[in-house]
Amino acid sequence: MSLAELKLPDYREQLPEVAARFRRISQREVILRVDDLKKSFGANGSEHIVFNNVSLNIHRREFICVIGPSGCGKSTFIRIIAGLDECSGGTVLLDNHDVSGPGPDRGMVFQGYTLFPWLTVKRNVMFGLEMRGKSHVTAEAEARQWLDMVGLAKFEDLYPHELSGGMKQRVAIARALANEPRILIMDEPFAALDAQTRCQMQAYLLQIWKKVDVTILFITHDLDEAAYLADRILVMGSNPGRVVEFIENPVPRPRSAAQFISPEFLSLKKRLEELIHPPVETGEEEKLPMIKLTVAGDEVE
C-alpha cells in the first residue's frame, strides 16, 4: 500500500483491526467530560480569549495527546483539568464530579524537573503518600514498588542532582502515579531531554501505561511523539484556541520505531502537519522587518 493510497478518512476500511481497537475503547466508561470550556483574561471590551468552545470525552485508559501551535492554550487547558487554573466558562467533570481544584485523582508531570532536591529519590515518591496520611512503613513499601516499576529501585537513596534528566522524569512519573490517580496529566515532559533519551522515555512510558490503570493526557509539540504514543490526538488551533480535529490514530499497537516509516504513520503525520501548518497563499506569509545590521559580502537565498 502506497502513502498516496492511505487516506486518514478511509483508514477504517483499510485497517479493520484499528477500527476494532477504537470500538473497544469507545465501550469503556467515559471518565473525563469537558463541555464548552472557555478561558479568557481581561474584562469585557479588552477581553483576550485563550480558547473557546472546547468539548471532548475521554475514556478510561485512553492515551490522548494534545498538539497545536504555540499560544493555542494547550498548557492552560490541561492546567484547568489539573485544577491549577480556573476556567471562564463551561464544565470539567472527572468521574462525574466537578473539577474545582487540585486533587489526588489527578497526577501532574511538568516539563521541568519538579523533584524536591533535598529529598532522596525514595522520599520524593513517599512524599505524596505520607501527605495522604499513610504511615512511613506503608509509604516506603509502596514507593519502592513504584520505583521498581520505573526501573529505578537501585537508585532509591540518591538525590535528584545525582540523576540524569530521563531518570528525574521517571521519578516524577513514579511520584505522580503513587497516589493512584485516575488521570495522569503530562505537560511536554520530555521536551528538555536529548533525542536519544526522549525516545527511551517514550518507550518507558508506554511500558508503564500498559501496567497501570490510568488515563494519560499528554501535551507535545512533537508530531512524531504524538503519532507514536497516542490512541487519539486532539489538534487545537489558535486565535482563539479551539478544537480543530480529534483524530483516531491509525498506527496499530504495539508500536515500535520501525513504524516511523510505515504508510499509516507517515499519512497521520502528513495530516497533522496540514492541520498545524495549513498552506498559505503566496504573499500572505508574515513578513519580518528587513533591517540589515552588517554587510555580509554576499546575499543568501
Contents of the next structure:
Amino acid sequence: MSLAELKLPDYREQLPEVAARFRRISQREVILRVDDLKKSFGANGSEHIVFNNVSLNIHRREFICVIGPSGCGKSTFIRIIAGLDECSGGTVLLDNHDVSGPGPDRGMVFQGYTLFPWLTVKRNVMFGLEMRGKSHVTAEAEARQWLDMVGLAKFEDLYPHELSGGMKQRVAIARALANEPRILIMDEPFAALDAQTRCQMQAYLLQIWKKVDVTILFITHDLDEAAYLADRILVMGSNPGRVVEFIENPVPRPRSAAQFISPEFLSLKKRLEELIHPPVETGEEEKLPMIKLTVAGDEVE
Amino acid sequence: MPVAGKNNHDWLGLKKELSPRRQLQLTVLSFVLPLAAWALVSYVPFLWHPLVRVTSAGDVDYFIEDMEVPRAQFEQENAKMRAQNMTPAEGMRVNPVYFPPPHAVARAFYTAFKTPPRLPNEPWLHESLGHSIRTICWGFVISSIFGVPLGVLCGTYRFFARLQEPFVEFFRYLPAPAFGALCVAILGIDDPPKIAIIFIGTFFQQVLVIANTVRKVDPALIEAAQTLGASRLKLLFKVIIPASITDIYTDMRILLGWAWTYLIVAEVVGTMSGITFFINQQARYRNFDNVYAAIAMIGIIGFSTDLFLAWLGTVMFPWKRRRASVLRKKRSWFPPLWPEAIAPVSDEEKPNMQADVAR
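So the form predicted on its own is up there; where is the form predicted together with its partner chain?
What follows is the entire complex, opening with the chain shown before.
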C-alpha cells in the first residue's frame, strides 16, 4: 500500500500546541527577508531563468528546510543568500541590511566538509574567530567550547583527514557556529554520509540548534530529513525554479524517530511526495526493454 | 588452494599497495638490474667486446703491443699472415676505452676524491662538485625568490595571470643556452653568467608551474573561508598559500631536478667550471672511469637531495602524512625516510606536471 492510498488527516491540520508555536515564531523579529528574488543567465533574448519570484520571511531561531527536484535552483538560492553568487533581481535583507558578498554573519556548512586540511581540528574552529580579529588565546578558549558542544573535544589536535565523515561535518558545524552567525546555511550537509551516521547527525543538529541562538536554513533532497528537522519547509519546483509551497510542519516538537509513523508526519510526507514527485499519468512503472537472461522458474520476486 | 582475500603473492595487482618489504626489494632491484646488465656486457667477452687489444704483435708490421684494433681488422691481418706463413698477432677481446667495467668506475669513485689533479691549478673532484652545487643553489634560490611569489600571484589573481603569463609562456620557449653568449658579454666569464643561465632555465617554468598549482586550490575551501569572514589578503595568506604549499613544494623538488640539466650547459659558458670541467678534463686524459664516476656523482647528489627534501616535506607538512602506520605510532616524531617518503612525487599527486606546462 502506498502513502497516497493511506487515509490520513490533512497536513494543514495542526495540534493546538503546534499552532501556538507557529504563532509565537511569527511574532519574533524577521532575520532574513527575501523579496522577489530572481536568478538568470544570459542576455534578454536568450535568457535562461534559474528561478524567479522567490519571496519569504524567516524569523529568529526558525529551522527552515528547502527541498525541491534537482535543477530547481535551491543551491543557487542559498549561495545567493550566503553571498557566494549574485542575484539578477530582487533583494535579500539580513537584519534589514542588504547582503553583498559573503560574510561571517551567514555561516555556511557545505556538503563536501571543506575543512582546511593543513589545520588541526581546533585551528579549523579557530579560523573564523581569528579572521574576525580575536586574540589567539580567546579564539582557542572559544574553539574548545564549541568542540565540546559537538562532542569532539578530545580530537582537537587531529588533522581533518584522520576523522570520519560525520566527525568532519561536526567540526564544520562547530567552525561555522563559532562565528556566532545570525543564520546558519547548510547545503545538503549530510548527503555524503551513510544512513546511520546521517540519523545521528540529524539528532545532533537538533540538539545544537536548541542550545544556540541561531536560525537554520537547511537544503536537502531527503523528504524524511526535511520533515524530521524543519519548522517550515520551502518546496521549490523547477522549469523555471519557483516556490511551490511554504509548508508549516505539523509534527510537534520535540522530535524523535518514533514520530516517523505518526499521522502528522505521514500526512506531511504524503504532501511533499505529491509536490516533488507528481503522480505519473499512466500510473504504471516504465518497463525496461530487457530480455530475460535467467532460467525459467528462477525468479527473485 | 588459494584462500579468499589473501593475495599476498599477487605482484602485479592493479592499484594494489605492495608491502613495504616488497617495495624495498623492488627499489633495490631497480638499481641492481641496470648494474647487472652493465656487468654482463663488461665481463662476458662474447656479448660485445668489439675490439682486440694486441698482446703480441707477431709479424704484423703496424701492430704494437697494447694497441686496440677492431676485431674484423685483426682477423683480416692474421689471415694475411697465415697465408704468407708468418707469425699471426695475438690479442684479447676488450671493450672500447669509453666503456669501462663497473669495478673500474667503482675504483675511480674512490680514487677520484683522493687523487690530486694533474696540474696544480686544476680543482680536485670535491672542489669541482662544490663549485657546481654553489652555482646551482644560487641560480635556483634567485629564481625562486622571484618565481614563487610571481607564480602565486598569477595563480591567485586573473589580473596578474593575464599581465604576466603570455610573455612568460613566450619566453619559456627560448632555450636558456641561447643566452650564453649574451650572459658572458653582460656578466663576464666567471660564475654570474652560469647562474644567469640556470635562472633563465628555471624561472619561467617555475612561474607557470606554480601558477597552475595555485589555480588548482579547491574553490570550495576559498568559499568556506569567505563565509568565515576572510577577506582579500587574508584569503591569500591564510587559505590559498597554505592550501597549495605542499604542491608548490613538490613542484620545487621537480624544478630543482631540471636545474641540474641546465647546470651542465651553464658550466660550459665562459670559463668552463665545476663538474663539467672535471668531466671534460678527465675525458681529455681518457680517464673514462673518472668520467662515469663524476656523472654518477651528479645522480647520487640529485637523488639524495630529493630524498632528503621528500623527508623534510613530511616533517614540515604533518597533515600530508598517511594514516598512522604501526611504525609511525611507535615514533611519530620521526617520519619514515623510506620508501613512503618518496611516494608523493612518484604517485598520484603529480602525474601530469609536464602536461600542465605544455597546456
